[in-house]
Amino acid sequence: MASEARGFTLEWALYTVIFIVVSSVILGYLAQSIARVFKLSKAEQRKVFWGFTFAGPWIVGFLIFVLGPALASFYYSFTDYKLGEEIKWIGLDNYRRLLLSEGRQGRQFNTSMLNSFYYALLGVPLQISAALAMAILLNKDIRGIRIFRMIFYMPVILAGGPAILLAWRYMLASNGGFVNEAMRKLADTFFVFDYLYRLFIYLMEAFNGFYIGIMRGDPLGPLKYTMPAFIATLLLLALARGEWSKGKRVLAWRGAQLIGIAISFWLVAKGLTRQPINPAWIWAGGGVALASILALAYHNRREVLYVQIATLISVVAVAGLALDHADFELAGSEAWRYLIPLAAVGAAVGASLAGRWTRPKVAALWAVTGLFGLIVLASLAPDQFDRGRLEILTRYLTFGSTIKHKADLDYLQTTYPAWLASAVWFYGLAVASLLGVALLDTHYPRARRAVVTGALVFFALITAGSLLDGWRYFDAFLDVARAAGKPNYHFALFHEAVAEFPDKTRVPLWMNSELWSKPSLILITMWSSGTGMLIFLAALKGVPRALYEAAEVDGASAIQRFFRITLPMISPAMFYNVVIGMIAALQTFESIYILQTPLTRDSLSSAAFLLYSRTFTELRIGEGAAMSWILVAIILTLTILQFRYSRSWVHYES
């Protein structure tokens, strides 16, 4: 029996070797044929043949084990495929359910994505800070420094092991765990540390309680306007301070771009997955695409062709996928509401492909872009600002309240949030203000100062007014709960956390509470920051000592030398760690798989972990494939944006 098994294995191994050899030779001949078509010399053709033949095993392996499964996964994402059952084509339903948070699967995906963004937005900066601090400490010429480097790097070797992660579970135990016992001992010894320790617990639980309320979908009310207004206020404040410079123009332009890109992706994702699609999103998508094409053409960027082709493909995809699931017959009159914008967008993009770029052509396309924008405003604005919704601006500018029935729980939970206009309009106003400042630049200094000052005052008042009204909104839920004698379920963990300052017996419940589960994972990630430390250490070694000596002669302090010399010189290493750290944070899986408990499973679950659970535990291949492609799109977009906007702060030696 054993000899038969060995013979069977050897037989298939021989077949595999033959397949690799034959496929590599065929690939070599195919490459040689292509070289012959391009009329390369005989010697060059032989080089191409042998090059692709020897690279054939890797190329064939990539096609079979990477590209093939990726294409299959992309197909499965449009199907209702459960392992062992028949594959059923359902179009955009998987994406619609996930992106619109419909049903249990959609809500779980929304929670997991918010967890992943938590790890990325909080964990990555903390991990990079820890790595940089360790690198600075190890960049000292002292006795035994190599031993310290080995000690600091050791967590990288140990961190991925299940035994070490389980050890962390015991160390983070709420009762008797090493971390809590050590912190308690220090707090008992130093009264200043005791106060800081309890303040840390208070702030951490308040922040995580608020974040968990957002994850659960508790209505934010007026606070949804605070974030866009606050972001715009910070950017405009930076533009208003000091003299105008080229750097400020770049800040205004890139701020508008980043906010516009983020909102555009969000609108496209939400708009194109609704059933049926609102035709306004087709007009909006066409306007964004045309504006991007014109901007790239103005700067003579080669990417303009890619955007044109991608837009035309998108038009065909929307027509083929979205309209297939619309609630009407394509031959009916309702279909024209969709076919007209699709045809208009396709025709405009097709016109941009025809002929050379001339002034009349550019002017006509900008006019079409503006027309698309007016159609979107005419379609969406009445629904957003009718029935007195525009009143929110005057109320917040004068610190008034928009809440009319504070004692009605149904009004607070459903009617009031539905009545409020979308926060997207405030993001749009921020983009318009920043673009206006960037376009006015040095040509119209008085108009630029007027726009900056006016927009800064407007958004600052909106920030303060919406924040104050948000406070009233939260208090209204508390008042209703007290009057009814029932617990308050609106941001309950947040209210519980801020109700009183922690006493001396309060300890973090690292592995037993959803308030502390994500911080515990970030703590472990910071502990294993040795890889980033090595990269920073190598970069620090490359900073010329002469720069520090010159700065010392000029009287620069240690802090000034750090921010003016050290950080700019190690910016390539910083950029690398940010990109790699962001990707790793969005793909967090192993530590969650080992550390999660029934109490913290949902609060720890990342997008990658949910993808694994849905695909390999529940065997829902279609939903898992859709999750994977959404995650790919997010990671790819963030990586491209980081590369695109790194040129202003990453400095490479010439």
Second form
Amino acid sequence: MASEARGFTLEWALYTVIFIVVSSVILGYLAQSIARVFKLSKAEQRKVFWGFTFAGPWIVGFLIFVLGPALASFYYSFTDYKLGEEIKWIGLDNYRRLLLSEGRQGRQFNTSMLNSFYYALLGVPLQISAALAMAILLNKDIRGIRIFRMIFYMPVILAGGPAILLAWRYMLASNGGFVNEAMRKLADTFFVFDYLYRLFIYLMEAFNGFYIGIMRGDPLGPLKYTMPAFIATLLLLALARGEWSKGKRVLAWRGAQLIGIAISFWLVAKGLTRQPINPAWIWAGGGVALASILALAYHNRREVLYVQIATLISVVAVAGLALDHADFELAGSEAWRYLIPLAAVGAAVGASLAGRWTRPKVAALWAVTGLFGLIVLASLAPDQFDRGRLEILTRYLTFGSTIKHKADLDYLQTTYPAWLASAVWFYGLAVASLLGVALLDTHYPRARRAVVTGALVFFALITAGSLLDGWRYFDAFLDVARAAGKPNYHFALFHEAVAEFPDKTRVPLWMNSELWSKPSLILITMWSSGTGMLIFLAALKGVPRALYEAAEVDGASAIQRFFRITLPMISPAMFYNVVIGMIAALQTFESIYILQTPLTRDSLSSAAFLLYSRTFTELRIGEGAAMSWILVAIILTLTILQFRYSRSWVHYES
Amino acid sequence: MKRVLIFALVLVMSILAVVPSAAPSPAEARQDKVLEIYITGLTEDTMAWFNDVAFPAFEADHPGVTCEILTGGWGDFDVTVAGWITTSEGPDIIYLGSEYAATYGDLLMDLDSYFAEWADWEQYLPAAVDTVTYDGHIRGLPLLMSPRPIFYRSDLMVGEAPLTFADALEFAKANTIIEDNAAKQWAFMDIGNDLFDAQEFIAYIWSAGGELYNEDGTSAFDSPEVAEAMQYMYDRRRIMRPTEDTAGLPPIEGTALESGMVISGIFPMWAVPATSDPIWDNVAIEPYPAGENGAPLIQVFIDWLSVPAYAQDPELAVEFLKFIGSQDNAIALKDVAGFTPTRQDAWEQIKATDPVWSKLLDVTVEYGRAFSDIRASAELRPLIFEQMTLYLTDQQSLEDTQQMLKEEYDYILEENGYLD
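Counterpart to the form predicted on its own, namely the form predicted in complex with its partner chain:
Full complex below, order starting with the chain above.
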């Protein structure tokens, strides 16, 4: 019987080999035919044939095992496909639900994405700092350094293993775990440490409690304006200080670009996935694209071409989607509301592609962009500013309150936010200010200074005003909860955490509380940052000693030498670690799978973990596929952005 | 060189084309049949029993058939089974957990006709038969059961084992010790080594007299019985963890029952000491407490062998199920692997030789309710985790939690075709 099974396996192996050989030869012939079309010489054609024939096995494998499944997954992402049931085409429904946090699936995806960003934005810098600190320590020339290196690297080999993760579970046990016991002993011995330890618990719980409130989608009220206003204030403050320079122009331009990209993503998610599509988003998207094309026109020809092509593809895609989902007759008047902006955007971008960049052409396209902006304002602004919405600006500028019914829970939970303008307007104003400053540059210094100062005062007042009003808003919720004698309705864990300073008995509940589950995971990740350490160590070895010696002669301190020599010289290694760390953080899976409990499952769940659960446990293949493509888009965008902006801080010797 | 290569290819393909097809006749197919059986979490002894005892016996009765066992862990169970079901390519028999009948539904074969004349069905616990039934049709054979009662350390506990929610709260107060904001002793622990689990929540809904579904098939999460079960779980939590920053018990080495820090708990038999351990002289086995209008119960989990719809030879697969489910093999599996048989005529020897198992089987017969007919269970579990976490940690009121559970579960039921 065993020999029969072996024969069966050999038979299949033979067929597989034949298939690979035949398909490789066919591939070689195809390549040769193409070479013939391009009129390559006979010798070149032969080279092409043999080259592709021998590369054939890999290419065939790639097509069958990578490209094929990827295309199938892309198709499934537009379907309602549950295992064992009929596949139904539902267009962008999966994407809309996930991106707009609709229903349970959308809510959980939103939570998981915010968890993933937490790991990426807090975990990666901490992991890199730990790796760099270890590398600097291990770069010392002391006896037995190789043994230390081995010890520090060992967690990388062990970290992913379930046994080690379970050991961490024991070490992080809230009661009797090694970490808490050690901390308690130190706190009992040194009173300063005791105070710092309790302060650490207080701050961590307050921060995580607030973050969980955001994850749950608790209304932020006035605080939703604080973030855009604060970001704009910081950027403008940096621009206002000292003399104007090229670096500042780049900062203004980069700031506008990054915020603009973030808004565009939001607009695309909100606008394109809505059915039927709001024509205002088409005008807005076209305006943003045209502005980007014009801003790039004189600086980067290659990038401008990418934007032009991407915009035209978007126009065609949106037209297809609009017609696919439209609940209007093509011949009816409704159709023109969609077709006109699409045609206008297509025509403007087409015009930008024609001929050379001349002053009249640029001026005409800026005028068209302005027109698009006016159309967007005309269609969206009345809805945004009616019913006294504009008054929030005047209220915040004078530190007044916008809350009208402090004791009404329904008002606080639902009505209040509906009265306010979207935070996108503040992000938009920030982009406009920064773009204005970048364009005015050295050409109109007075106007530039006026814009910087005016915008700085405006955004600083909005930051302070919205922060103050946010405080009142949170207080109102707390008062309602107290009066009702019920659990907190709003940022419950945050209120709980800041209610009183921790007493001596308090310990971090690492694996048992939502407040501590994410920090626990980051702690474990930091422990296993040996790979990053090795890369830093290699980079540190490559920094010429002469540079340090020269700096020492010039009187540079150790800190100055670190920031002025070490960091710039190891920046390529830093860049590599950031990119790889960010991708790994967004794909966190194994540790969550092992460490989660019923109470911490949601607070730990990453996008990759949710994707797994939805696809393989709940068998929702279509939605799982959509999640994976969103994750791909996010990882790809972040990686491209990192590469794009690395030029300003990564220094290569060449 | 190129011509030589092409010539060689043409030659090989011509030979393959000329060679007569090796497709076997149906009789020959059975002769060469390899029956693949997937079972999760087997010990080495159990694997050895299957390979050395059970398979040779079955193969002797079915000449030409070879049995092969595939095994894996619960960790990759969902992915593995989903892969087979998606591709319709996999083992002929698949081992499934208690709630999977509704998950895979019609993707599993209807075996009514194959089992129609099988007299042994009468020996199986009705709860076990319910577990393997979906849409009124039998989808497999119950292989083993895992009753999960509450075990009490009678030598350590203060008071009697409670049979009502009110008494259970008093019991929790009397048997819990909290010092310096950390637990020293807990009156109760659930299967997840903490104070909340989705399966346990469902058990308390049942013991409160409630159900998961209304008569029209919609979710009954808005019922007063569900509210009573939730309130009980919340109150019990607040006794054992007065605030959410109270630290739980220190890590337990060995089983919780032996630790002396846990007075009672819901555990499967593989998470308690061996029944020969003297500790059992001081352990009481009791059902879950009940609500005002409910009755105490014990949750019973049934693991079973299913035949997927893609199976090429269901007749042979069912023959194997009947073989492995025979009285002799049920007893043998209990001896080798510690499986609790689901057929009652296999219990005599167990009851005669093991007083702990005897007591366990008695209370299971009296109070047992199978963990089955949990519709869209894979989606219900995360929903319960999400909403109950909010409620138990003071982030959401009881009413809001009930409303969310009801609305979301109705949506899930509708999406999965359980509601019109």
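Numbering follows the first chain given and starts at 1. Quick caveat: nothing in here was measured; it's all calculated off a predicted structure. What we label the rigid core is the largest C-alpha set whose atoms superpose within 1.5 Å from one form to the other.
In a rigid-core overlay of the protein, W471 has its C-alpha displaced by under 2 Å between these two forms. Here N577 does not count as shifted, since its C-alpha moves by less than 2 Å between these two forms after the core is aligned. Relative to the superposed core, L312 undergoes a C-alpha shift of no less than 2 Å between these two forms.
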